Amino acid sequence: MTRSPLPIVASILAFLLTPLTAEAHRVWLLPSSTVLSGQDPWVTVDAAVSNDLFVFEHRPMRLDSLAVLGPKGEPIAVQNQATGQFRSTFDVQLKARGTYKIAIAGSGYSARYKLKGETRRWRGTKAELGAAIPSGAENVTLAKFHNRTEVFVTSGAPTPNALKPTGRGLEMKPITHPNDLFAGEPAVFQFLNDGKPAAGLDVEVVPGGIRYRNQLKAMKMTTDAEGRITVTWTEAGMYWIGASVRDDTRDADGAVSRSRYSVTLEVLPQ
């Protein structure tokens, strides 16, 4: 049985619209390990939305976008990928030593409007939107829309090429190496919007295991003229830093602008 695509594009649609807060989804990518060793190793990398952080129980994230940069910047195959119900899944071998930027990017635009007093939903790109929007739509809410979410992996020394922005949407600029992290101690991260400092962004840090602990104690922060933030990790584990920006400000199209970005670092005992 065929299942229809109208209500994948409903809950995308959903997503992308939503601010970053406590109450809502996350979306997260989570990998198997993110420092290794050895002559041949491997990461497996599952990738998913929920509401608590690395728990499966809401959607999986879709792999179209997923894209992986080894320790030259050059593009790495990924390998068995999987979509199931709660979750998607890959497998990312790292034949070279260095770090990996492990990113499932998006853009494109959005629009929510009514019909015959059917509300309707589209989603495509700027090519596409001349035709999408049909004669006698009506209440036309139209969003162009940058997301992204990333992890980070080494295999031996840290390295820092794969780390490099693209200068498009929302990013983190790693001034502390991701996979060079340990309790107690300071880590710093500049975010970039379309490549300047993202400054007075507000940042929220999330250690993962929300389900099994009263609290969220998720840290909020605000970005610095230069768009940084200074984390000192609480404890050890997997932890989840999320911002998003709009711009109400409307372009030639007629669409105010979105953009999320959420990665997940781990963070090594003393």
Contents of the next structure:
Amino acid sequence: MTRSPLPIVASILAFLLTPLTAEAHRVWLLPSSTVLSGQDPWVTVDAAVSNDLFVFEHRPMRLDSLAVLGPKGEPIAVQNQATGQFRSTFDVQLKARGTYKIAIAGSGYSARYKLKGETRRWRGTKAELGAAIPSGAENVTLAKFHNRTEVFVTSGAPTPNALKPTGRGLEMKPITHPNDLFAGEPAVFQFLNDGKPAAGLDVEVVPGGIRYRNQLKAMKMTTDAEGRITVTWTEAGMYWIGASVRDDTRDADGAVSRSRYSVTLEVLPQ
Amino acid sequence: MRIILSAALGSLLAGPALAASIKAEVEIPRLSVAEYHKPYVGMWIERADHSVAANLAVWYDTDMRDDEGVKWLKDLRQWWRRIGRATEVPIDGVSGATRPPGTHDVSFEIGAKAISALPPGDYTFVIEAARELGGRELIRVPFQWPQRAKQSMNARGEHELGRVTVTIEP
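Alt. form predicted in complex with its partner chain, vs. the form predicted alone above:
Full assembly next; the chain just shown is listed first.
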């Protein structure tokens, strides 16, 4: 990553959405609270890409494609955005009661190829595809990507509207409400790829606080025919859940397909 | 045995004239800490499936400017989950100010506002306490309703609650 041959701007853009980085690191949002009481409460959220959970030690997430949906599914303004060396941060005020979805989602195309023996990467939109790959390029891999990182927060009673999946890329549809999770209780989540159940998908569930234990304690799960997993939380805390899909069938543009999803969930003590 | 019998007889004779009630004696322990805040306390009766049969009491900081005290109601995690998040405080006859260390007697009449009716069955009296800069504790006291005679049950907290005595009066 640090020895990228790309210009700086492109390399900054790259870590935002690149599957290469995402596969090597975990992408996450960390809210100050997920369950809130009181009048018009605030949450502040950190956004980072790192190995450690939930410690900022690698790169910030860019906030360009940050979107917050309110309890009625309406867009909510984000305040106080900033990006530092290791993390981005922003605030959201929850002026209406109910559940909010905070998501950084992006899609586009990426290419990897060799030119005169040197590996090169490209990233852009569908419209830019024509000029993406120079003549003489070899070992070309063109991929359409769709990446999504989410977190849910609730003021007052949990509501369902903001939980609705978009139908694009890999997503998690909560069956158990994501702000109603308690240690010792099972929770059910359904994974969808382009709106259809993602059966047989490998899902990783990792409790936060990795730095202070010797084993990762990741739960490796596989979705059933309906794309569902059932997680029984062994203890309270913040959990990271991640999954990715790859489809090597080439579309009309000759692109394979890659999609990644991650979500941070808070489990409360009984 | 005789005592129970006579108590049962007494309640039978008394009939509906005496209102059935659930009384709780709640000890809030005196803690030696640098900065002490009186705990938030929630009390309710739950059914076997954890659903709420009666919302008895919630003590929170009602004195703060701009009603800031409600911001920490969520720290009564189970109370918030079962009752608080779906209701607006203050709740008439249920909300009250936080109480200082000591023993506090509370009484809830069946047929009154908090417990409009309690069909026969297995229930649990739940009390939860959460303290700013401190911890949280939840105590469950199971009981059967109705009781033929007055019955008292004791429980003891270890951190945020002291002795809790629940008395069922038929």
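Rigid core: the largest C-alpha set superposing within 1.5 Å between the two forms. Nothing here was measured: the structure is a model prediction, and the numbers come from that model. Positions refer to the first chain, counted from 1.
- Core-superposed comparison between these two forms: the Cα of Lys126 travels less than 2 Å.
- Once the rigid core is overlaid between these two forms, Lys114 counts among the residues whose Cα shifts by 2 Å or more.
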